[in-house]
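In the form predicted on its own, a lone chain appears below as structure tokens.
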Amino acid sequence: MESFKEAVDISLFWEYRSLLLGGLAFNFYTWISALVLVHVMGFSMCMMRLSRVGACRAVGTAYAELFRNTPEYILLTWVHFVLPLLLSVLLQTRLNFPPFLSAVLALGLAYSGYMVETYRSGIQAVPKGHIEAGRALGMSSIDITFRIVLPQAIRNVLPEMLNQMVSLFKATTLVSLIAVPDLLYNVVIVTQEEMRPLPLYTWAAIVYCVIIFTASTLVRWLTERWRSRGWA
């Protein structure tokens, strides 16, 4: 009973709330920055995968398979510790990646692999007749892509995109491994000072759980409305 009371005692977490919530803000910074990279690389590699040029198609396919099948933990440590060493050898100059940059690159690359397939499924679901109609009207390939294909493709796969966004935020809990000062990293710092890990880790878990559960519930509600209206 005493252990349970200590675990749910919020006083210590509240005492360090500025530091800990500042760490949580770093989770959101990482998430938003990685999300930009996810969509830029995901869309770019998707277009390469759908290219009629065999070499481009091979690059897009290899990219998607590589980053979809590499665990986030492995990619995070590789980008932070190994990639700077390789670039240092190639460029003949010493390079070090800041932890935040490594986290954004690793998570962005990991989830862009999934986004390649998400964009691909949405684009391939667009009726070919719509594309042919655009060509018949004299529209360029770029106009057809951005005015006909993409609006429909994104509408088709928006529920899946939202789920991947939630998963990406969950993955930001790993960034403390490379000393990004997120919520969990700051919990470790406070624990070393106070020697009371039970309430700190418990409330960190509760905070993450509430955020992710709320986001997942919102996504599920939006998805149900989306499908009930026949938009996906």
Given for the second form:
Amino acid sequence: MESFKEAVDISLFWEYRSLLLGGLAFNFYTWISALVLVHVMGFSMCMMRLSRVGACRAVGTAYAELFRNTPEYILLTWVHFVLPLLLSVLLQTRLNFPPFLSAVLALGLAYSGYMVETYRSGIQAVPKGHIEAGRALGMSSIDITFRIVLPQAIRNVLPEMLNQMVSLFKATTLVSLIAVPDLLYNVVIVTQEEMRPLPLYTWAAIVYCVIIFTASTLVRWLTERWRSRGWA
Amino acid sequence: METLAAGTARRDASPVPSDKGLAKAAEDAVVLRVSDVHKAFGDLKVLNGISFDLRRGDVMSVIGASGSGKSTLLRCINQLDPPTAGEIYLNGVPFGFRVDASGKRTPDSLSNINRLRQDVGMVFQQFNLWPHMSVLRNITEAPVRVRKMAKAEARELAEQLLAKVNLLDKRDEYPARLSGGQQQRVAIARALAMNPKVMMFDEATSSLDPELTGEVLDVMRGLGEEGMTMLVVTHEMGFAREASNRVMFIHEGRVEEDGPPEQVFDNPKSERCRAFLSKSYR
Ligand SMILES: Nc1ncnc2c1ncn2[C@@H]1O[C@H](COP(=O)(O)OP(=O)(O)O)[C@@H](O)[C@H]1O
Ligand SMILES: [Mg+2]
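Output block for the form predicted together with the partner chain, input the form predicted on its own:
Then the entire complex follows, led off by the chain already shown.
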């Protein structure tokens, strides 16, 4: 009972709020930056995967399989500790990745693997006739891709895409392992100072849970609305 | 009856071979030339040497059994499925190929093909409107993106065309909220917005409920009367007989009949055409 009261006591968490919430900001920075990478790589590798050129198709497929099947945690440590070493040897200079860069790279790559498949299923659900109508009017491939196919494709897979974005946010809690100063990392630091782990870890869990619950609920609510309008 | 009169007038303008000047003028009026076009998908030979000329103002109906290659012919013409052999010319310009200095034929660049596609309107059986765009944007999209028309001008043009197909009040609707007949009329307006030299229709009324085919056929008939050059794949024998000045019957990728409707319908030379027609009228 004592320890339960200790666990939910918010005073210590509150005392360090600016440091801890500053850490939370790093979760968001990592999330946003990784998201950019996820969509840029996810979309371009999807284009490769759907290309008419066999070699491009192979690259796209290999990319998606590689990153979908490697656990984020492994990728995170590999990108942070192994990749700089390999590059150092290759470029003949001593190289180190700042933790934030490694985190964005690793999480971005990991989730872009899923995003390749998400884009692909969205694009393949666009009826061929819609593309042919554009071609018959003399539209360029770029206009057809960006004005006819993609808007429909994204609409087809929007709920799935948003869910993946929520999962990516969950995954940002891993980055403290390579010393990105996020919420959890700061909790560890403060715990070492104060020697009171219970309230800090508990409130960190509550904060993450509330954020992710809110996001998931929002996604579900939006999906319902889109469905009722015949989108998605 | 006006349609028939117009059809006759068009036929009277056919060339007089002895008079070079006239023949030249008629040659100029050839909008679309299809010359010995072949198309195979792998081992499957679908078109086996199709040739015809379409003159300005011609309305040609293409009839034939399902699988005879009618859709493939239209798709070869606008290069959605490039022919395996043979040539297409649009106003005398090679469509889909070019001849280099040594006389060798090579496929044309996509940008050249796209330039020629702008002049060939295509209406599909499944309408193929873009569901994420309003009716108005479906129509203005190509003029703005491809012809680089100013948005306001494109909007005005779209409204004119919508008025023409009797759908001005639907301009801000999304395609999903329209009936099939309405969607197809929007699709016709979308093709017309590029100011094409030829309009091609691939069974434009086949996926419509019977009570909705009339409104689409009326629009097509109207276009023909205005002098639009048209190539119409259809199972509507009434339309083929009354609204076109030429009817072509295709069987296994070959032209078996090509002539005025009276000739093809009332006096076909081909036994197969006769059989096809007797089935179609049953
Ligand atoms: N892209 C394609 N690949 C393979 N076969 C095709 C393709 N398009 C059409 N075909 C075949 O070509 C034949 C003619 O088809 P089509 O031109 O659609 O006939 P129609 O429009 O007269 O009914 C059919 O046997 C069809 O299966
Ligand atoms: Mg067909």
